[in-house]
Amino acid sequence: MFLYVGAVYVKAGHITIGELIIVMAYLAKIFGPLEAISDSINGIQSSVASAERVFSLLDKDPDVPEKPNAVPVSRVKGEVRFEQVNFSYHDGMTALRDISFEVKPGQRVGILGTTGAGKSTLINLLTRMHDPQSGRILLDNRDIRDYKLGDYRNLFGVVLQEPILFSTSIAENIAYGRPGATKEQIIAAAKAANAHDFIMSCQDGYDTLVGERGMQVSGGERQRISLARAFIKNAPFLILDEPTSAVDIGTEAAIMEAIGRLMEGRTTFLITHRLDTLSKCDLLLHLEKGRLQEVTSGNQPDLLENKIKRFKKQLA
C-alpha cells in the first residue's frame, strides 16, 4: 500500500525516488518495534488476568483461622488425642462423627476403612487443613488450635499416593523438605530413601530435571524422592497415604524398607489397602461411614491379626 502511494507521488513529481526509498526504509524500521509492542500488550493482558486470579485467591478468608495469641511450636513429644470430634463438609454431609482415640508418642497407627469411610478427612483434621465443628484435637495435652498454624503444619512429614514434585532438579525437590539443606544432607536423605542409586544412574545425577509433575521419572522413583524429602525434613509426625499403591512388587520392597527406617522414632499414621503392611502397627483404627468402628491395639497381636483378616474378607 505504502509502495503504491509512493509510486503515485513520484509519478506526480511530488517526491523523488530517493525520498521514497528513505521513507520505505524508515517504515521498515518502525514495523519491528510496533510488532513487539503488540506482542507485549498481549502478554501484559494475559499477566493481568493471571494476577487477578492470584489476588482473588490471596484475598479469600483462610479456611483455618489462626488465633491472635497462637503460640509457636517446634519440637513435641508426639502424643495425640481426639475427643468427640465431629466434622462436615459444606454440603452438610457428615464426614466424621464422634471420633475419640489416643495415640502415644512414637506409635504407628494404621487407619482401615473402605472408600469414603473418612480416612483422608481424619488426616486433614490432624494436619489442620480443616477444623472440627465440635470436639477437639490435642497435641501434648494442648488444643492444636492454640499453636501457630505454620509451625504446627511443619511438624508433619507427608508421603502421598501421588507425590507432588516440582519442575526442577531432583536435588531441589528433595531440599524442599528443608530449605537451605547442604548437598551432603540431600545425598544422605536420598541414600536413606533407597533413591541414591537410581539418581546416580541418571545422566545429570542430582541435577537431573524431573519435568512437569515429575513426569520424567517413574512412579517408584517419584515416591522415593518424596521419601527422601520426608527424611531430610526430619519431622516428629509422619503421614503415609497409600505410599506403595502404584508401584511394582520389587519397587515396593525398596520403598517399604525405606519407610521402615523413616517411621523409627516418629508418631506415624498409615493409610493403606495393602493390609500386610499394617501388621507392624501399634494401633489400628477402623473407620466406616465416618464412625470409628473399632480400635485394636498392637499389644494384642492375635487380635490385630484377626482384625486384618476380617477386613481382608470384607474387601474381597
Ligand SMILES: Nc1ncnc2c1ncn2[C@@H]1O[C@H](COP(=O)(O)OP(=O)(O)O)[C@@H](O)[C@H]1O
Contents of the next structure:
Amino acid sequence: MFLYVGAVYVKAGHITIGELIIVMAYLAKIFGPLEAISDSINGIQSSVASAERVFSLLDKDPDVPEKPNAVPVSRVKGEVRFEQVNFSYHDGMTALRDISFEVKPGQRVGILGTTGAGKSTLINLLTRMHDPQSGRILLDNRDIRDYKLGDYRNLFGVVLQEPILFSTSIAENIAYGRPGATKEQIIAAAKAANAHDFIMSCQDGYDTLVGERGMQVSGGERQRISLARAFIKNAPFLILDEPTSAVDIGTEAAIMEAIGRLMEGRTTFLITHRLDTLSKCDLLLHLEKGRLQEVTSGNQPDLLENKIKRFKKQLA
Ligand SMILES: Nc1ncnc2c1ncn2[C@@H]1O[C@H](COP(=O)(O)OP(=O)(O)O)[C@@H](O)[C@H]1O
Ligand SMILES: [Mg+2]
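Having seen the form predicted alone, could you now give me the structure of the form predicted in complex with this ligand?
Entire complex below, previous chain first.
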C-alpha cells in the first residue's frame, strides 16, 4: 500500500526512488512500535478503567452537592444523630427506612445485621457518599450537608473489607492517609498497625512497590497497610466495615490488636462478623431489611450479651 502510493509519487516526479526507499525504511522502523502500541492500548484501556474507578471513589459524587455557603469544619465534639433517615439507591428499592439513633462523642457503635441489611449503606450515608432522600443526619447538632464536603469527609478514617491499594510504594500507600507525612510518621503508623515487621522483610522495605507491577500482598498485609493509613490520618471518627472478613486466621489476631489501638479515643462505627468484638460496644444497632430492629445500650452488659447471643442463634 505504502509502496504503491510511493511508486505513484515517484512516477509523478514528486519524490525520487532514493527518498521512497528512505521512507519505506522508516515505515518499517515505526511499524514494529506501532504494533506494540496497539497491543498496549488494551492494557492502557484497562488502566484507564481502573484510574476511573479510583477517581470515581475520590471525586465528589455528583449525588452529593456542596452548598455554596457550606461551613468549614473546625473543632468537632463528635455527636452524631440520625433523624428519620430514609434512603434508596437509584433502583428505587428502599435500602434504609426511618432510621433514628444518637451517638455520643467517643462512643463505640456496633452494627449487626445479616447480609444486605443496610449496614454499609448506613455508613455510606454517614460519610456522605450518598445523601438521604428524607430525614437528616446531624454532627454536633448541624446537618452534615451544611459542612464543606472535603472537610467533613476528612473527619473519617475508613477501613473496609477490601482496602484499596495504589500501584506505588508501601510508604506512599500509607502516606495517602496524610499527604506530606514524614518517614518517621509513616514508620510509627506502620508499627501501630503491626505492619512494620512484614514491611521490613520485603525486598525494598518501605520502598517496595505493591500492586500490579510490584509485590502481591496478602489480604492480611493489605489490611495492615490500610490500618497504618488510618493511624496516620488520625481522624476523630473511625469506620470499620468487616475489616477482618478477607483476612487469613493467622493474621486476624494481629489485626484485631491493631484495631483495638486504633479505636482508642475515636468515635467508632464497627461492622464485624466477629460477634465477640461487639461485646465491648457502647451502643449496638441491629439492622434488618433496612430497618433499625433493635438498639441495645452497652450500659447493660447483660442485655448486650443476650442480644449478641440471640443474633448468633438467628444466624445459625
Ligand atoms: N450501590 C448500590 N446500588 C444499588 N443497591 C445497592 C447498592 N449497594 C447496596 N445496595 C442494596 O442495598 C441493600 C443494603 O446493602 P448493604 O448496605 O450493602 O448491606 P450490608 O452491608 O448490611 O450487607 C441491599 O439490598 C443491597 O443490594
Ligand atoms: Mg456491607
